[in-house]
Amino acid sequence: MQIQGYEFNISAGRLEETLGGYLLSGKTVQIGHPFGRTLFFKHGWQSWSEAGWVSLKESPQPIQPPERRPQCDDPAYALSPVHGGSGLGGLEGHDGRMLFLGALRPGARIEADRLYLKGICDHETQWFLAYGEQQEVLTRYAELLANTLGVRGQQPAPRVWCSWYSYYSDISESKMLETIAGLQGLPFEVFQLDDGWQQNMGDWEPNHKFPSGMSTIALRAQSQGLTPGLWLAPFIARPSSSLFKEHPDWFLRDEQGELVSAGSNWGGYYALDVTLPAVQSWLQSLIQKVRGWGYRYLKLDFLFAAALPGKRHANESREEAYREALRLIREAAGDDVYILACGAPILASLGLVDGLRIGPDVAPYWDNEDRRVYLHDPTGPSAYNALRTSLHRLWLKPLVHTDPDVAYFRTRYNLLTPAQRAALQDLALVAGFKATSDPPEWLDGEEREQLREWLEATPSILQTGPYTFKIGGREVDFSSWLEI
């Protein structure tokens, strides 16, 4: 059929016209296109997975080393010889517009080559097909997803101080109490403890560095008008954890009965089978316990683990299993708890979480070239990786708070130039999510004032192009930052 002056050969179970495009149905749909080896809009599976335009003239390269693949992108397609992405994708037409295909339910894959744009799913689903300007097509797609998956996070996102990008796991009760005191006078709304408080991955009790228990930090934050926040990775555990030793039968295994590796951090870790009733009860008890400590902001990390390939107790698809586990967590937390999902399958998280990390971790340096170029891994911590993928996920803003990760104001322990720091600060403004990890004692007077002004600022935001914005009265163009 002809769309916008181009001839497309469409194969689908059913096709009907809708506002801005067409609705297709079927497990598999295929669109023959005339664009050859053009650019493909790749949308990675989870928060850290690459999103952006890639060339069909170059074959995809598998991420190295293999043990990192489960936590970088969907490992089911790690060795795919064709370009693909999760849930949605598109091709650049000869006129610069986009041939777009997106599933309206989680669990689908989009693949592209010089002849076809394909949608593949293990169950019947609807697909949105359109040809048009990138922003217009993605806006319409988001409207359709709102109807099928739901919307959360429509109030302004909270302003967050997070411990990770300064202290990393070197946190303690005394250090965190000092930090809370130092934040007085800065208009933060959340004080969030990150990794380093727990006994082990899977053993979610305070370690020896928090001798008074986790309620002490929560109460101190509350006394200063801050919402207490806590980091958890509820779907994973290390083999050294008591959880794993006591319940080895709770963990995901492959068809041969071997444990499924979920990644290489902390020397390696495994994924819970979240379809087991005992695991579901444990998850809800964990969230209720943390809520009882006083935490009303939860950063839930490494969530992709619940949707890894494996043999599950219940006969559910990977992303259905993940979404049900997330629903149980939401139920246990209650609607008054803010949930920020990180390392999370994107489409399968919509409607259940308030905030969603939309890129890899930032870092106080611009590029991670060795890993990005030579290991073919664009998911490593760096300002460039975070900015690039986050810019290509801003279309999610009508559905969820989009978190591009923290901005930096400090010059201490920081290799970013002033212009690079400003780019991350502006990215946070256009994404609508402000967070930093700069300890107050690391800031000089000028840096602290810049941070305060940024936190208080509420400029109007107008997107004028794929990478251009008006922030208040300023014209901001991110396209130059995308060029390495």
Ligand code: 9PG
Given for the second form:
Amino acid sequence: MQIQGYEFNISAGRLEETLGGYLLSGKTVQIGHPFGRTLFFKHGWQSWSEAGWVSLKESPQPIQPPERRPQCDDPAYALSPVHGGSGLGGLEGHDGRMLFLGALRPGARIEADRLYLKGICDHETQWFLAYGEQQEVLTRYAELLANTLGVRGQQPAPRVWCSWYSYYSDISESKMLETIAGLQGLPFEVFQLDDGWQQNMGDWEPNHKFPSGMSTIALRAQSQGLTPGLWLAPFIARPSSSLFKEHPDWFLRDEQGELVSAGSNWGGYYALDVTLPAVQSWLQSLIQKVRGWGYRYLKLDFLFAAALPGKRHANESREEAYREALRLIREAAGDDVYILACGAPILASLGLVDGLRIGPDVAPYWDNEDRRVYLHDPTGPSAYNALRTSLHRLWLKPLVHTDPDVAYFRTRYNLLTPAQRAALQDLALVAGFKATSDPPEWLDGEEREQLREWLEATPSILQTGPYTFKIGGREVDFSSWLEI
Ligand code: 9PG
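Can I get the form predicted in complex with the named molecule as well, since the one above is the form predicted alone?
After this comes the whole thing, all chains and molecules, with the earlier chain placed first.
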């Protein structure tokens, strides 16, 4: 079949025309293409997974070490010899435009080689196929996803102070109360406590560093006009947690009955089987508990764990199981709680969460070369990794608040150059989500003023190309940052 002057050999259950392209249906669809070993638009599975153009001239390299794979990208395909991505993908045509294929439901895989672009799904689904400019086809795809999965995050995203990228887990009640006080005069809307307050992964009670309980911080933030925010990783637990010790049968296992590893940090951790009714009511009580403490902004992290391959109590696909658990969490939280999903399968989160992290962690340094180059892992913390993946996920903006992670204003404990800091600040503006972790006491007068101006600014944002924008009157081009 001829599309835009090129010959494509399409095999699918059904094919019909739609605005901007075609709707295909079937469990698997295949498009023979004439572009050979061109560039592939890879869309990794969850927030931290790689999104960007990769070359079909080089074979995919498995991420090392193996223990890290479950938390980097979809582990079901960690050893795939074929380039692939989750939900959507594309190929660069001879004229620079894009052959695009995207599923309209979660749970699909896209694979590409020199002859074919393929869509593979474990259930019947519809697919959008198009050939056109990158921005146009992605915009149209987002419109179609809005119809099938829904949209949240229509209001502007809140301006967030988050404790992670300065104090990391070294937080305490006194330090946080001091930080809240120091934020007076800066136009933040959310004060969000990150990892470090809980007793253990799985035991979501305050540890000894928060002696008066979690309500104290929430009340103080609120009295200063800030929405209290809290980090939780509701779908995982460490083997040392009481949750795991008391309920080893709540955790996801493989066909052989062995526990499924969800990742390697903190000495390893496991995933809940979120289709078990007992786990579902535990999840709902957990969310009601933190709501009861006063938190109205929840950063829910390591969410991919609920969708890992394994044998579940209910006979549902893993992304359906995840989505249902997220729906139960939304129900328990109520509509007035802002949910930021992190480490989250992208398509399966749409319509249920307000914000979505669209890249790996930033860091106060540019590159994480050891991991990126030698361990083939583009998901490690670094400003470059975060910028690259986030830029390739901005098409999600009409569907959800897209969080590219924090920007830096401080020079203290920071190896980023002024231009690199400015790139992250601009990235936050084009993504429409402003957050920082800079403690006010780490900023000098000029840095604090820059932060205040950035928080207050509401420039018009116009995307003029895949990596070019007009921010207010200013032309911003991220392309040079992508060449490393
Ligand atoms: C808290 C952090 C922050 C951060 C999240 C997430 O692979 N890992 O070991 C790994 C650790 C931490 C991490 C991502 C991956 O970061 O993205 O914003 O909340 O957890 O622990």
